[in-house]
Amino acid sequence: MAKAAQRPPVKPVLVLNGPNLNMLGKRQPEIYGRETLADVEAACRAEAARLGLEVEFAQSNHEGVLVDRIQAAREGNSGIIINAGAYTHTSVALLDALNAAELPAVEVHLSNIYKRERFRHHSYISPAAVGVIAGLGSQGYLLALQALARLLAR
């Protein structure tokens, strides 16, 4: 009797956070909430387990470190969830890295960037994303995981 073909294991999803996200819960809680980045990570790990995924977390305040991590994701990850923080609005380098990674990426913002200062309304990284989630707080990360789980299951 022939054995059913098994899918190769899915590589972990990279959850990548940019500048100042290490200050979640302390910095402007009226905008970003009181949850810490550790709280967001714990919620994502629980949701990923529920979805049958693994996640890797990284955060940096340095653009080049974020670019390096995205480049490494090309081989080591199955998709990317990225909250690039302020680099969203300034970094062509992150856009180029995401395009070069050739992985499905979901852009996440805790706040609704369209209700904020005008300069935040433009995202340099959106053209490389399969979707953008903004304004739903940390739930956006969980929704991004659900979306990637569906995409990766195809």
Ligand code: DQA
Second form
Amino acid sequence: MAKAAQRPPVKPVLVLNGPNLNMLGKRQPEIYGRETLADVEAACRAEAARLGLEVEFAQSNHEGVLVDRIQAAREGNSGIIINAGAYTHTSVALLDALNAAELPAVEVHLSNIYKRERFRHHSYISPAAVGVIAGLGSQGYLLALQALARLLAR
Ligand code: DQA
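Would you generate the structure of this protein in the form predicted together with this ligand, following the form predicted alone above?
To see the whole picture, the full complex is given below, headed by that same chain.
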């Protein structure tokens, strides 16, 4: 009997966090909440397991390190969830890296950047994203995982 065609296993989704997100829980809790980044990671891992996905979770305060990680994702990951923190509003390098990665990327922000200072209203990286989720706190990461699970199943 002919073997059923097997799909190659889906590579892990990269969940990448930019500057100051390591301070979650302590940093302006009235804006970003009391959950720590470790809490967000645990919630992402649980949701990914439920969806049958693997995640790699990373954070850096350094733009070049984030660029390197996105470049590595081109080979090693199936999709990217990115909260680029303040680099969202400044970084052409992250936009270029995301475009070069040629992977589905979802941009996430804990806070509603459109309700805040004007300089936060513009994102350099949105043109490289399939979608943007802002203002829903850590739930945004879980919604992004759900969206990628659907996209990757196609
Ligand atoms: C953020 C919003 C950015 O404007 C800010 O610089 C951050 C966090 C968010 O998750 O709401 O560091 O990306």
